[in-house]
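Here we start with a single chain on its own, the form predicted on its own, put down as structure tokens.
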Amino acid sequence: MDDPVLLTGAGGRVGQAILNGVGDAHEWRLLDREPLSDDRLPAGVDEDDVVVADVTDDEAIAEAMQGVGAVIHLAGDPRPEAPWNSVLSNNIDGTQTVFEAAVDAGVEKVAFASSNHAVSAYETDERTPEMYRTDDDYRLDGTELPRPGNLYGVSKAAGETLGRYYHDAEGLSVVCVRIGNLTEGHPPRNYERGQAMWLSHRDCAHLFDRCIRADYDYEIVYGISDNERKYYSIERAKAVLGYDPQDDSAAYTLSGEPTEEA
């Protein structure tokens, strides 16, 4: 893509994983509510490419969106325990502001960072912990209805619905990525659920790179690595986006140490 990619929430964990992995692959415009230090900027990006603004600031977002070809929208309150007033403002109103500004600016596509929390209530007492293990074939594939387990998940489900609206009403290409458990270097330690939904940093960067490069209409995909033990299907991400993950939590013990085979 020749036009810049606007990355909101660039200073957060997901944003930094993307920039550290594919920071040299695109021209970037970075937005965060806090200034970004030089060590958080990829090569070729300087302070002129950084916008310090809140995603609820209509004017600032509209200005940041000018000349952009694609958007990766990560900004918001990431806390699973976040209260309603925060997710309403930061995650729902902020996401609507981003989608509206993208349409007004003629942006081609938006990748929206949804979350496993949008569907976490599928993990019932009857299904867990068996659904986290390799011998269980239960899968969520993105065609199921949202089933959030907290208000943060409600806000992410709302963001997915906003994406659906802006695709249908305005023709915006939207992919919603239900991100799993992002950690660097190894899967979450001593946490079966986290290992089943592990997303490595390099697979995260690759996945969002494919969100920028691929052609799609409206999609919901799961953002996890190619884990042997998983209850989220990544087949849609592979088919539509060309996602080709390299990592697997099975290459590590439950305590997060590499297995002998790895």
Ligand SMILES: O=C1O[C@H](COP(=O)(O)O)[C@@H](O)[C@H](O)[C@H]1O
Second form
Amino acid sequence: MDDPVLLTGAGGRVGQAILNGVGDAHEWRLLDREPLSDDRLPAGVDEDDVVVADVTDDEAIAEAMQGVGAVIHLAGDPRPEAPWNSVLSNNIDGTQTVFEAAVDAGVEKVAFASSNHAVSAYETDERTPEMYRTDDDYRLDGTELPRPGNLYGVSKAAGETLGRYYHDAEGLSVVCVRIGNLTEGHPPRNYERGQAMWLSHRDCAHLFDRCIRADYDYEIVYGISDNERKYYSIERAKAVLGYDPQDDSAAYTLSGEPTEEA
Ligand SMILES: NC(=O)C1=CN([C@@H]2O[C@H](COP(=O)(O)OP(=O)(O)OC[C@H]3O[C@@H](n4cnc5c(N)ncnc54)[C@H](O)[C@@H]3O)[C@@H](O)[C@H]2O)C=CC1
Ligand SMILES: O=C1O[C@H](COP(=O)(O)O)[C@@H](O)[C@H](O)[C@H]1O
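Beyond the form predicted on its own, can we have the form predicted in complex with the named molecule?
Okay, now the whole complex, with that chain kicking things off.
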């Protein structure tokens, strides 16, 4: 793919994990509402490739979308406790603006950063903490209905539904990645849920690289590493995207130290 990839939310944690991992594998147009300092830009990307804009700004997003081949849409409020007015604007309105502009500009595909919180209410009192452990075979695989545990999760379910609509109505290829818990270096410490849905920086970069390169129609996949203890299936991401994760939270103790075998 020769056209640039538009990466929204490029200055954040997920955006930087992608750029640090596969920053040299694509041409980029980086968008964030905050200016990006030089240390956040991969080699070969200069200020001409950076757009400082809010994803709710229709005109700015339409302009940023010109000539783009694919979009990774990360920008939004990532807080599970975010209030409704913020997720309504940043996550739902912003995501609709991005999808609409992508269609208008003839973009081929959009990867949308959904979240574990779109389905976190499946983690009922009856199922937890057992479902976070290796000897439990409960799995969500992306075919289940959304079941958000908070208004942030509602906004992510809405983003997935917007993607479904823009795929069906406009033929846009859309993959919604229900990202688990991105942590650099080691899984979240002393947090069984977080360890079961750990996404390493290396696997995150590879997964979104596959989202750019693979062919698909409309997909919902889980974005976690190949953790021995997991309650999300990664089979669909492997089959459709060619995802081949390298990391496993079992290589670390509960407190985050490498295990002896690692
Ligand atoms: N970090 C994680 O473990 C997970 C992240 N996600 C999702 O991934 C995406 C990125 O998350 P993080 O990188 O962790 O968050 P972050 O807060 O580190 O980065 C988000 C970036 O988006 C920008 N941004 C926010 N609202 C914007 C707007 N209205 N217009 C333009 N730019 C805006 C911010 O300036 C920031 O640079 C979010 O959509 C989040 O919901 C989903 C699941 C887990
Ligand atoms: O969607 C997100 O999920 C992760 C994991 O959720 P948590 O409630 O187990 O911490 C969260 O860290 C991240 O900020 C959020 O965007």
